[in-house]
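Below, in structure tokens: the form predicted alone, a single chain.
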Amino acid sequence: MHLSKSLSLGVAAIALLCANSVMAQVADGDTSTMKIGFSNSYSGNSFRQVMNQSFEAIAKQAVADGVIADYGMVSANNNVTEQAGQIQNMILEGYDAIAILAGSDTALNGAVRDACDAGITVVVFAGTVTEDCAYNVNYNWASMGKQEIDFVAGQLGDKGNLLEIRGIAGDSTDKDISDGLHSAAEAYPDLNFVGTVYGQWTSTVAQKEVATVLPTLPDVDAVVTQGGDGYGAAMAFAASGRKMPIIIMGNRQDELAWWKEQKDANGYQTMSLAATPSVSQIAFWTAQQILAGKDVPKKVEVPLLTINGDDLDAWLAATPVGGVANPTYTQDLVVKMIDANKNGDPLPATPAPNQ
């Protein structure tokens, strides 16, 4: 029976190294002649800025590896019909793969089936298109809602009063995470939304609109949110002399500076997840990856980044004054994510700084 057992953890144990030693299946199709271009519908805030930098390092770094021979990048100025007449440039300046942000899921089909028409590769990423020539990349905004959900109730003892601090009303983004946030709520009925404020993914916005709601409200637990919001939640409960809730952060600098520092001073637990600036390189390597010969599926899901107490200095550290967490994704790590679609397994986690 001994024998038996230490057989059986035997197995267990070779099976779970075979299971972290899988190797991601990178496609080695030749791709160095070819060209790669990002189309973004707007550049007007940091986050986006952030965006083009980190696309452009990672294409730019490509071109010196000799992976592929050149790139190029366009903005429009949340101007649909100017994004479509960016792209149709793409087309006829002989591009072999477009990633896309796109300013419409519906206005740039035209423009996506042209594309798609000349042979090129597309790749819609953090939101959609409805034409289906094109390979899409995006989170799944549910997914927040339930993990910031999951993780407040257990802190709570499945009870509690939350404040839900949404985007931007009418946004697609806004509906799926705060429906997320409220179906997941359905498994703990002693959970209760006591009310809702519109932050609009800003600091300055959040604080004013939590000061104006917290006369209004019984006591407060947590307060579930949207990214960039965070901070100003907790601005807000300061000065009003409150008891501090759980406040779910949005990976910005200083969200994640007001953690550490409460986290020092009285051990305060809390968590943080959002959408990276970083995502343009997932797009880059899936593209790359198509080119290069990879069967990828239509639609790909990536990871929200997040940030658990544990690892919270790591990123803190690596993250500047006034901005955001910001992953570099490599073509090891996207093919990995890529892998896990294809195959139903959960996706990889992203790697905290220096890991």
Contents of the next structure:
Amino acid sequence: MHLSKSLSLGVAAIALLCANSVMAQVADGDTSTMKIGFSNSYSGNSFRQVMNQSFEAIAKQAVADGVIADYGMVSANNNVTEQAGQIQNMILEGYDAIAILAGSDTALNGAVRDACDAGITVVVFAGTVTEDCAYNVNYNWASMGKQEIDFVAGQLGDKGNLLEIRGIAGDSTDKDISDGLHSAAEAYPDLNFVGTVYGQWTSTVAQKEVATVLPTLPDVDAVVTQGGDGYGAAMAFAASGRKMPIIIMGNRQDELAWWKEQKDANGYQTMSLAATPSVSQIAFWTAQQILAGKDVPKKVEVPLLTINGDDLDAWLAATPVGGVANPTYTQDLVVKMIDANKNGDPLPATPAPNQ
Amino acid sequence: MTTMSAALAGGRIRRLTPVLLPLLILVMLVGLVFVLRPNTMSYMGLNLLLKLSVPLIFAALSQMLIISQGDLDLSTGAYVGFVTCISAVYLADQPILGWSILIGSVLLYGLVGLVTWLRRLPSIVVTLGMSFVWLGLALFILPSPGGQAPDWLVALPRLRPAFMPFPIWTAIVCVIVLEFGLMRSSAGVVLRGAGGNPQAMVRAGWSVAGLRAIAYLLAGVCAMISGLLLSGLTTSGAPNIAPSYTLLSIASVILGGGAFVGGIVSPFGAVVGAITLTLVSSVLTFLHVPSVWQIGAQGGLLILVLLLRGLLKGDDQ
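Structure of the form predicted in complex with the partner chain, please, following the form predicted alone?
Full complex below, order starting with the chain above.
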């Protein structure tokens, strides 16, 4: 009796383990004859250029490994009719999947519909299109606000004064992050927003704006940001001679370098989080996995890259001067993200690079 | 074939050059596309390939009417964008309001033609000003891209007519209507005459102001159709959807044998020119030319055609 009982328990445990490993299963349907294309709405800034390079690096490797047959990339010059035309050309070129960074939520619907009708898998990332047949791979910007508030509340013992640095007025990402910040802050009645400036996601603008508003503010305990603005905020506080608050960083090299300098000097603690240009690689692997037969939900939320004090050195070493921390997303990690979305589990963290 | 053998008979070749040359280039481009991507050689393939040329065809015809008056319209692209906004915001839910605005805007086009003639204003400056007016109005109606074009408009470019895809039918119908309406009919001759030789038309007892207003009005109608079809293709509207149409439409007309002197235009040439310019970017994509180079390549082709035209024509002009 005992034996059979422990045996059946053991079988159950093994079954559970297997079930677990099955859940993170990479679909292995044959995609070696298939082509994946990338249509970028714009390539005129460094973020988009790193995005193109990231896609190309992973696609080239996939071709070398025999995972896919070929890849292709086009960029429209911020012109949606041009992008629609390029997508139509990709349909004619016989791509099996197209990853799209859309120049508009709606203007590409016609071209996306044509692609779906031609049996092509369409993965739209870092933005959306409203056409239902496309898969959407995107960040949850509101969760960025929540992560920041939860971290700051933990550091400050749930009470303190916050300065908010927003992005560009009228931008939907700016609104989503800010809304996330404020709704998360409702859980902490003793966290007070004492000021808001628009830093345009640019260090120099943020520095000027923070320096302008600082004399009018009471003590600031933490600065919540949207990325690209942390270093400028730090410079403004340093120049004012005030106590340095917790400033949430945005994965830029200058931010990480400043943080490390402070951490080594006086144990300064903060966190850094932002979107990464290599999200194009997540789109690539999502497309590849759909082609390989994996059941993928129509909406896939992907994690922001979060850097903690422990990983700081590793990320800083891997980030070029003037750049932004940009992990390489493996097929395995992307499959874990897809599965987390399917099962409603927390999204997997992006491991720090090996030094 | 008869045209070809007749054309060999000396003098006619020069007269036909402006029309035959763009056609020759178009045939060569289509041939190149077929060689590069054989799967375009089908109903579906041709449809996809030529789809986005349809709005440009109408923009080119609009520009052609203005150029026939010896003028230039720098507001075409902005106006087409404005029409897509009206279509995406009003046509589905408030069609009466939407159509009223569109008809009003076409009347405004006619008024521009009238005023530029009566006050002898340079059309380039007036239409440049109008381009800002259209852009401003479009941004006011639809600050960021979006909206939803009415279903019938979205369905239109998806039509699957018999024998040939929608874009080719559209091109043929446009050419037939305008060749007969503008080039063969007496009304068309008078209309072109207002641009080619206004003094003569005045002496013959015509009101040049009225003729020009009509030409601009018709140009407004063509540009409106362009905007409606574009919003149907993209299913939405955006103020900045078609800035390139201004220069592409001028290029289409000139590519198709038109001249800036007024009176000298060819609907057939303009339609062929518009299709050619659309195909050029496809060919460049198929050849994997980076998109940053494509605009330059389009311009290079235009210059090449004009040079060829000059060479074949000789110096009898």
